[in-house]
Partner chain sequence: MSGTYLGMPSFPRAAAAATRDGTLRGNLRHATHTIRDKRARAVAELADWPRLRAAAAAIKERTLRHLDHYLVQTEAAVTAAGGTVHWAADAAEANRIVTRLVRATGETEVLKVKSMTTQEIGLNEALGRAGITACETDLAELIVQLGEDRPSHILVPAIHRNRAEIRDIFRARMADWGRPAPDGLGDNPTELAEAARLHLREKFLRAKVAISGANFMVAETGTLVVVESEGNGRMCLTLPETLISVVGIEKVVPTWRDLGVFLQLLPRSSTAERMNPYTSMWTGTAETAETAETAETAETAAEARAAAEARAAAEARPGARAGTRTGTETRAEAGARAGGADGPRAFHLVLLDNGRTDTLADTVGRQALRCIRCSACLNVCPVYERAGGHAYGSPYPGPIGAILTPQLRGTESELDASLPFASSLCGACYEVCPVAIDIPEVLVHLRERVAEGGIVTRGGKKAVIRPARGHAAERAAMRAARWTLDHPAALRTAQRIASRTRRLHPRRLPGPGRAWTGTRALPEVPPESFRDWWARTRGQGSPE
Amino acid sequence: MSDRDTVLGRVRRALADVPREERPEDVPVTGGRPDGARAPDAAADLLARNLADYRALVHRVSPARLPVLVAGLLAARGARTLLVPEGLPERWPAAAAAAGVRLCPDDPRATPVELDAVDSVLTGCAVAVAETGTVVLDGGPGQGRRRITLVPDHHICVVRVPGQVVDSVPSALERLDPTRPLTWISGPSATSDIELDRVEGVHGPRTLEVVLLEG
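Answer block, the chain by itself, in the form predicted together with its partner chain:
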């Protein structure tokens, strides 16, 4: 007998007390979480607060000022190279490029070591969750493969407000496609493994900057 048959057989015998005719839907699941009806402004404010609470650096700008902001953030760190995924609006990194930052397209042939040599990465996101201070990337346009927001040490993530902001985790799940690889990011990488003291910055980008693009 295969292990598959063994395990499934054991499961079925173990559930002898469950009436044969009972279907999964017969076991009631009550409760759960109705989505809060927050005004868009309030959601964006909460998102900003919660992101900042977990040490993400939050900026709020209009589309017109975004390129200058990005250039400024990179200059402040002395970043010379910027990873840009396909589908990222060309305008976003334009001012930085004009100021001399080299734009590196997300090249699927790039090795992890090469990715490691890039200073910063600029992406959009799929959705952001106000209640938890989370941005979710799904590999869609302007987001790139999962590794590009992981290996470089500085990630700038742009969230369109209010279009991409939802209140809660359940609302975010509704908008997301489970067949895509998803990364939920709530602040920079952190650990509480030493005496339960929270320390930011372990293996992921040590600096996460979230730009709320408003209007």
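Residue numbers count along the first chain shown, from 1. Each form is matched to the other, and the largest set of C-alpha atoms that superpose within 1.5 Å is called the rigid core. Everything numeric here is computed off the predicted structure, so don't read it as measured data. Compared with the form predicted alone:
Shown: the form predicted together with its partner chain; wanted: the form predicted alone:
Left out here are the partners and the other molecules; the chain alone remains.
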């Protein structure tokens, strides 16, 4: 008997008493922490820890300090160009622009080569999941198309705290429209497909910086 047969046998035995007409959504899920049980500060702290665990760089800042922080992050990398999606608050990249960074509006006609030539991209998000350290973009205002967060090598993503932070994936799904193009991001792009050696930047940015906008 193969391992596959063993696993499938266990699944069949576990489901032996389940009526055939029963659907997964018919059975309430019990146990675990109820969604929304964490205080907002605790959820933000957990999000920050889990983001860092996935090797994202986490910053916490007030709205008044955000433009200066963004400018500083770009200056630290020597970034001279910044991709900005439609609907992004003008204040967010204002200090960077004043310091000489060229703002590049997202252009649907841009080729992958042209996107790859941009140093960094700045976006907001739709929601962030504390328990998994995940930010989710749905292509809404200030987030742009999926490709602009996959091609440039440096992504700065702003999360409004507490409004965009939820405890769990089920809570996030309640806020998201499944018909929209959802991009779930947990840390910089990485793979260990070959010899289990971690390689970053294969399918997306090598550097993810998440700014928790508090207050």
